[in-house]
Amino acid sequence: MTDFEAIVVGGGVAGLSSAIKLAQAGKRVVVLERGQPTGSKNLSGGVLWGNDLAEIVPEWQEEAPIERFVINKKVGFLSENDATVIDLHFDEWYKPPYNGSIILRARFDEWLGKKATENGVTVLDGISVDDLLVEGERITGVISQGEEMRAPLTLIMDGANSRLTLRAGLRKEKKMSDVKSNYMLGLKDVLALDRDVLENRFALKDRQGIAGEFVLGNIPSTVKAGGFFYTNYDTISLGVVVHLDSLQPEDRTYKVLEKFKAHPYIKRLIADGDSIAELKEYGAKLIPEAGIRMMPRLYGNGFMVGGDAAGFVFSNGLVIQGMNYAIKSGILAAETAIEAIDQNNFTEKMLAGYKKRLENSYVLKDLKKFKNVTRMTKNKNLFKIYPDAINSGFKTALTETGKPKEKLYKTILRSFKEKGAGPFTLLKDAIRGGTNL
């Protein structure tokens, strides 16, 4: 096995999205995947921002296993019982190409890698990577169970727990304290719903879709966790991102996705009868957090990195997208492994070109733009006062007590500082958070 022009360790989309362009380019290259079929491992809530994919397979909107295509988002903040949710809603959104594809991570990467495959891709799943291989100063291969495999070009896509960047020393993260920092931890379940039911409750047709993301107030001790859901076809995407450096070692984090699910907004959407919908799926996965800041060398003598390996994913609490950025990268990476291969030279000096097309998307761009959103997303604040503060703010504006009312931005602040958040804490975290948006 040394004909093939690249290895691509990682059968995800950004492994994959980047086999397919050089396979499209008419280089030889192979994908090594751990999980058996291709995808069976790989996990998201999941919403596929964006149509970068259309650049290597243009029809993907119509023949990917979509679940529901977004039309409606929900942002809200949970206190114990209480919730306040913007609600959104374009129409435009319901037109191709669709701005958001709700997908199950597992069928989509699965179908993707056929696609691999029909354009020439040697995809070999169920194949674990040990380490890289290493002469001298250049990377020429990896190694699997001590066999070797070599490639002049090694393209490192192994998902957001990277064993090969930490073991080559290009991640950053030295110490665990590092690692906590760094990450979120997922969790989700698949709940069935009746297609029929769902669509009736959240007043969907057709392929319609619903996107919620929740700031999570109501979580107990020093936890900090958001919580989302997502429509698919006849099931829901439920589930929870925990901070990791928040959790004490009491916490038990399957104890959150509890309490996210037994909250009264949520509760009544995922209601089967009288009961919650039947479980159907569960998983988790390490997210990486701290973007830009946890970014590992990105190229090298025979190597590039990306996807959520290169730490490529933004979440400012409210929001998370990964998938378009890993995508965007994998082609991004392949474009600069087509020129490599074709002047035969592998050098760091000729693989910077993949960092300059990283600063020239949006890929680098967006990472640099809110590379400080963590103090806003970390901030106890967010979590421990303000939901509370401002479920209760308008509660009180909105009950019909029999009495005269005041302005609303007074009963606002009195409750956020009844909360504990007074006018130069709002302020202070105001300027901290103005930023980030």
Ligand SMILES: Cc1cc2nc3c(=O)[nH]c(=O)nc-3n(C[C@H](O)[C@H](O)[C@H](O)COP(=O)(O)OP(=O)(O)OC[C@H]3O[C@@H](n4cnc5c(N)ncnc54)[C@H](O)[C@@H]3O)c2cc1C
Contents of the next structure:
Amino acid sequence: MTDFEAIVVGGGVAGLSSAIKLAQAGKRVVVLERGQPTGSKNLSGGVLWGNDLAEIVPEWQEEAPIERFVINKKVGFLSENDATVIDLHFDEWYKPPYNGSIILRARFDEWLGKKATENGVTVLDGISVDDLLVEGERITGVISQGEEMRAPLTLIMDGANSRLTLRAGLRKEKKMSDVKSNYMLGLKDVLALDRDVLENRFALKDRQGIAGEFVLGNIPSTVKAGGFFYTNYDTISLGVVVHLDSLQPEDRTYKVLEKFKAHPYIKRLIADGDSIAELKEYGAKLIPEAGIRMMPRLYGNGFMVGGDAAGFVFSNGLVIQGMNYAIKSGILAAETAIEAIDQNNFTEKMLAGYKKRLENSYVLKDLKKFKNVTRMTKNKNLFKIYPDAINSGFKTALTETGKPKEKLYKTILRSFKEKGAGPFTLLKDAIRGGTNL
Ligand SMILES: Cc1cc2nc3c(=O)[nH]c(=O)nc-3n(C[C@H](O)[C@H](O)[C@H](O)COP(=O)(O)OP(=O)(O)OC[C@H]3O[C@@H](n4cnc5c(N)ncnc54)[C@H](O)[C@@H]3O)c2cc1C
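Please could you give me the other form, the form predicted together with this ligand, since above is the form predicted on its own?
Below: every chain and molecule of the assembly, starting with the one above.
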């Protein structure tokens, strides 16, 4: 028996945000985190978009170990050797509160863990929860290495591919094909680059940073993948996200990352002299991408589920967001928990307030609105036709050959047709893209 009012499983951004909010309301809460120290197991691209954390740590953008703030975003299409890249610059992004904060999770989560402790949360790292404790119709705590820990409320925030929701039958993924269509695999390298070289190369100063995201049209076979880079203080985070259901048995995901790094446009950005910058860290992790379609039961007697464990991730090929939804859902679960503790009522009916809060927030509004986004992000034309067609169309139009020029739209349309997308395909995909973006 313990005297905690809530147990939070998982010291990622969802779990820690939830625990901080609870502790700030004077509630007794413990976070059980398998990594030691907190953050050591965690991986993200990663840009923390938005300012949800300000609700519980108002000065977080000044206090947290943030690498750089995003002032510029590049979105591009890579074909075998060419790139068409849109450069996005918005004046407000230069000013606080910054819209995008580039972070390295090991450092950031360790800081957030310390913040939680300062707020009165008991953070126990190095504890892996094996199962939920179920008594009758209620979840009454957790089990770790045969030992039971009880509390009236358990907040399940154990990240993507949540073992606990699966064990408790709260989500339905049964077959490998479900897992493959619900998840992407993210692979990431952190490459060392001298700060002056990095700032000169990207025209940055102070804490300014750049986020780049790309559709990869240079990947062989049937593989569908996107690539990203984010400038840290004196390193670059660079990686790929691969749709698992597009992989053939002979495909190797590390080769997708190698191909991305070897692309002439990317290679120049990560060069250190004649070679690629030194590898400092690497990692891989699943990303839930099916959003609302893979959502488990979010609440029930004695429990709530948030963050990646609930499938709260949005990705449309131009941006990947999960940390903001994790923080927001963590805070909303805590608000519901505070009410439940105050009323000493931990029933499913009471905790239904969590779903209502999610529905009234951008979390479920976004996930509902974009529930079919994978129809677009998994469209094979996006990878196999468009990057090549866009690059070859612009190259033909912009390369001076001494021959008479044709109108730009004609060149581009011809290029699409040559690569396999005629007017009907374009129209169909435009509708699909337009309605799901
Ligand atoms: C390569 C990659 C790039 C990404 N890029 C971005 C990005 O740029 N922006 C963005 O917003 N999102 C990005 N995401 C998604 C983002 O990382 C997640 O949405 C976010 O981390 C979810 O937070 P969470 O707290 O729910 O889960 P997590 O951060 O995964 O935290 C879960 C925690 O639970 C712990 N845990 C798990 N099981 C147990 C257990 N049984 N017992 C105890 N502890 C346990 C883990 O150790 C971990 O600390 C990216 C993800 C990947 C993989």
